[in-house]
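Okay, so here's just one chain, in structure tokens, the form predicted alone.
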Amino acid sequence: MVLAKFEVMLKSESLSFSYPGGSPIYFPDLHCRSGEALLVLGNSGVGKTTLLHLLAGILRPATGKITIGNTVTTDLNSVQLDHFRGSQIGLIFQQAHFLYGLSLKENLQMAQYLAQKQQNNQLIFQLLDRLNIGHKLNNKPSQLSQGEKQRAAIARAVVNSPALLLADEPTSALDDTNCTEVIHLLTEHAREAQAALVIVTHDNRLKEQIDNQIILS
């Protein structure tokens, strides 16, 4: 399934969530157009990662509605949501999750396979080279530094050209040079693929690079 390109690719309305025994967390309404980046800023503990997990369908909101393209994802059952996420959403977590028995190249090939995409080794190498880790193509994840793992996770998230790209602190382990390259890659992907990009972070370096911003408090 390929989503058509909508003027507004992502919209959330009246979202709230409660962890067991905790007070409800209420989130501002979001909308992000095709080709646009949205920066969600806030200190630790304000719910940035929770919001990202709600948008990805990893958590279910207590109240509210999430629409991606023309699909109301909060109406999908678990199986439908898993399929939709796999084919339409690229996720970059704070901690990269790899298959440690496979090389970096094989991990990205697996991402293509699971999304039922045609294997494209040239694209894999181009992405890794753009992120300055092309020389690590055949290395296992255990042979990568934390910053290299983070860049590899970004390559894996964009390799299938998702309609929605969700990034949780994608630059936290990166120096200024690689931070700039990563943000350029993510925003360029969003623009070229007409995808929506949402980055949640406390990295104030990104304030100067993405104009569309929301602050959680």
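Numbering follows the first chain given and starts at 1. Bear in mind the structure is a predicted one, so any value in this text is a computation, not a measurement. Take the two forms, superpose them, and find the largest set of C-alpha atoms that agree within 1.5 Å; that set is the rigid core. What changes on going to the form predicted together with the partner chain:
- Relative to the larger rigid part, the smaller part rotates 17 degrees between these two forms, based on C-alpha fits.
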Given for the second form:
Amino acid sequence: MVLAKFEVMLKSESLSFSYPGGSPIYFPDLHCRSGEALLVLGNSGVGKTTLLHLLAGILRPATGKITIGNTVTTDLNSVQLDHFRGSQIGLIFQQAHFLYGLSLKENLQMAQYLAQKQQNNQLIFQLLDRLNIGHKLNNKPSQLSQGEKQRAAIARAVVNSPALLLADEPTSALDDTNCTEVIHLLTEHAREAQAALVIVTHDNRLKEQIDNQIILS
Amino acid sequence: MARPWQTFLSLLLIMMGVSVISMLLQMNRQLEKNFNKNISGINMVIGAKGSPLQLILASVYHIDNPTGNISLQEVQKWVTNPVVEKWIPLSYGDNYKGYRILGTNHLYPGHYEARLAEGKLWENSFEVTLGAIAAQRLNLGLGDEFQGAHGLVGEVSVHKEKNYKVVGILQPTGTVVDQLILTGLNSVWEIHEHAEDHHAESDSVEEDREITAVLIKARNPAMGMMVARSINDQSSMQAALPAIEINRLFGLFAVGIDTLKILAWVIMIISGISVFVSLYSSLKTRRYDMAMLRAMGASPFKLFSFIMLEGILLAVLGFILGILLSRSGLFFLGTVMEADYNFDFSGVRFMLEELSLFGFTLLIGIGAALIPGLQAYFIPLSKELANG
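Please supply the corresponding structure for the form predicted together with the partner chain (the preceding block corresponds to the form predicted alone).
Let's see the whole complex now, leading with the same chain.
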């Protein structure tokens, strides 16, 4: 596993994207090793979310190539891409959003189901315990506090042991205490799962916590 | 299920549509089955002039009043025609607690292939043999005696002079015989002579016998029709053909049944629209959920099938509830009809037409879910997540 530390988990080369009728946006190349975190900073409107969606395979780039682990995701067809996203990529958003009819446990089971993985309740219990929301297992997402919701979102993102964790403004809705805690948990879980962690944000509080930084402009 | 009440409404509409259509199908079948079973080979009925349909309903189905009486002597002139294979005289007069006492000969139970459960067929005057249901409902057994009441229903004037005696009980046949009290023609004649004793000086009783109707089975139905025409033209009686009259009756029913059917189909169409509105509007509030599911690895086709499954589930559930409602409705109707109209509603079974009704209900569910399903399929994922 020593070797794995130096393995490049995420690599993007000469990515560009253009919205219909808009001028193309060019993105700097990204590198991120497994277990490491990369902070992508920039003001609103510079295309942070677009970049994140490109990496997640939610949008297709106009040019360029994305490699995650051994897979060139830009070469996958849409069905393969959906499956790859479900099993290899964990997504965290600014507003944690769940399926509100389902309990926390069922939301995590749904993530396992959609990734076509074996249902593993033991794993779900352990994960939620370690994130200190084990007691909310059977609660509906609407009964969780903002901080608890974000921790639950982390649980859902890492439940399938993804190769890549993508977080879009994960802290901007949180106070300082929760912000520090969430970043700590994210980096910790990414390290443990040997996943590459990419956080896009305009939250300057994160600058001091993650060394590896790229600024979009 | 984002909107439980809207879903409930859709379910209710499907259920109503299905149950009305299924009930109409079943009732139509039961009506035809019952009417055709009781005709069973009777080509012609001779009775007093009047409505031919009334004559048929009264003397074949025993659900209407007779048109009047005819002279046995005049009947005998016609039934000697070689076309007539079998003729059965019927004479009404009395009832016991609403069950008709029918004077006839032994050909009548024979015609319906009724077998004796116990005892024997009537021989002497005032001996009766009971149909299975009549015996059971009236709680009468062998050797029991009762007094008949004049007329076909109720107990307005009871014949106190003479008791009927039960000498036999028939096995169930599933025909009108089950609901009748059978006796000899003599019993009917005697009890009414007795009642009119004071003014009938009985000059030539033998020649003056009256009966209510005659059931005729012809050797050749076409020839039978010609005989019927002659009787209608040349005698004071009328001859009615059950097949024709019953077709006419079904023709009358059909108008009502068709109207109800159209109404039921309209309900079905509205239920489809309701399912559509319910899925469509709930999808509006669930667009972000759908995008989430995509982000978590669900393919567009999977979302499409989720929505379709909801539509199909509603259709299947609505169909099952509708069939259950229709069956309980028929059961209730059956108890009423059997008591009042000698109508046997048993043997309700799943019909082929109901299978196609199921197919149609499924189509409505699929059709209603199609547009919302396609909308979920083509959801603009990135835009939806960014708006989150």
